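This document opens with one chain alone, in structure tokens, the form predicted on its own.
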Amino acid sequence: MGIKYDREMLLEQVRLQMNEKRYRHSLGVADSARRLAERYGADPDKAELAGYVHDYCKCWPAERMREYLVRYDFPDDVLQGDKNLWHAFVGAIVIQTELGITDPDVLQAVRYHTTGRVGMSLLEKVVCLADYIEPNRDFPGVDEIRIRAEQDLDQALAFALGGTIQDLISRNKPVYPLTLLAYNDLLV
């Protein structure tokens, strides 16, 4: 069990891709993901690794991300969707091709950390939720999500996704279909 990598070298690469605030966020997600993984039975090493790299491309310009999406034939719903979601899809490609991270569990956790999806793996849920609750996050409802995260992973993630959906609707923004489906899936 577990995954081996050179932590210092990886963190050096991650730091080069983002600003200081995003880097601190990534460290917080890695720590939160490890703790959630230990609590709920996911692989803590994979959770931590996915946390470090989940926002690898977040600070990239949209046009650079678009180039990857086109090159790798992503469907139109991704290309026409909110650019804030692109970094997750692109990140899964880039961490594989440029960092050599090939573990499919880690790649999927990075790919779906912003949208969720139906049938999320335990690791995907852990990383997605860790992204919401890491200590540097401060938004209305985050403390409630943190409390729920200590009790029930699925309930906490559904609550978090529900809050995102409500926020998007209140701002007249489209909700990515995978997010709606993930939310519904977590409720059954």
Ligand code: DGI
Contents of the next structure:
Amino acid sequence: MGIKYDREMLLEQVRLQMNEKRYRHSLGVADSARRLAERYGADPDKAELAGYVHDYCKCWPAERMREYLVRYDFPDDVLQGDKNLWHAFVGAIVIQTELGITDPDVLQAVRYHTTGRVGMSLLEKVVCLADYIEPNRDFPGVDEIRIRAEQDLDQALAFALGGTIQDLISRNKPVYPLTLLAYNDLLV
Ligand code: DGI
Ligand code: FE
Ligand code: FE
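Just the form predicted on its own so far, so send over the form predicted in complex with ligand DGI.
First the chain shown before, then all remaining chains and molecules of the complex.
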């Protein structure tokens, strides 16, 4: 179980990629992901690591992210889709090349932390939900997600993704298909 790395060095690298607020968020996600992992039986060390690095590329300029998407042959629906989704796909690549993270479970958790997907692993769910409920998060409805997160991982995550879907629709934004599929999948 678990995973070995130099935490101080990793966090220094993470800190360099982002602003102070995003860094605090990353630490919060790591903490919440560890707790959820302990509660639901995922690997707490992997959850914490994924939390630290999940938004590694979030503050990168879109053009820098686009270069990776092109170089790694991402499909058009990603390149033409909402740029808010890019940091997750690009992050999963860059944490391998720049941080040397190779654990496939951690890489998947980063890759799908924004969109979700059908058949999410326990670790993917934990990280995706931690992203919504970490202590620094403050948006309407966050407390209800926090309460649900104590009770039922799938229901809580479906509720959280449902809120994102509603928000996107209310702003006439497209919903990336994986998010809708993840939402449905968590309800069955
Ligand atoms: O990176 P964070 O801000 O911590 O959170 P995130 O990785 O969940 O990013 C969510 C953002 O992406 C949020 O502003 C909504 C936006 N977004 C745009 N299209 C979609 C989407 N989020 C999801 N889940 N699905 C979409 O189709
Ligand atoms: Fe993110
Ligand atoms: Fe995040």
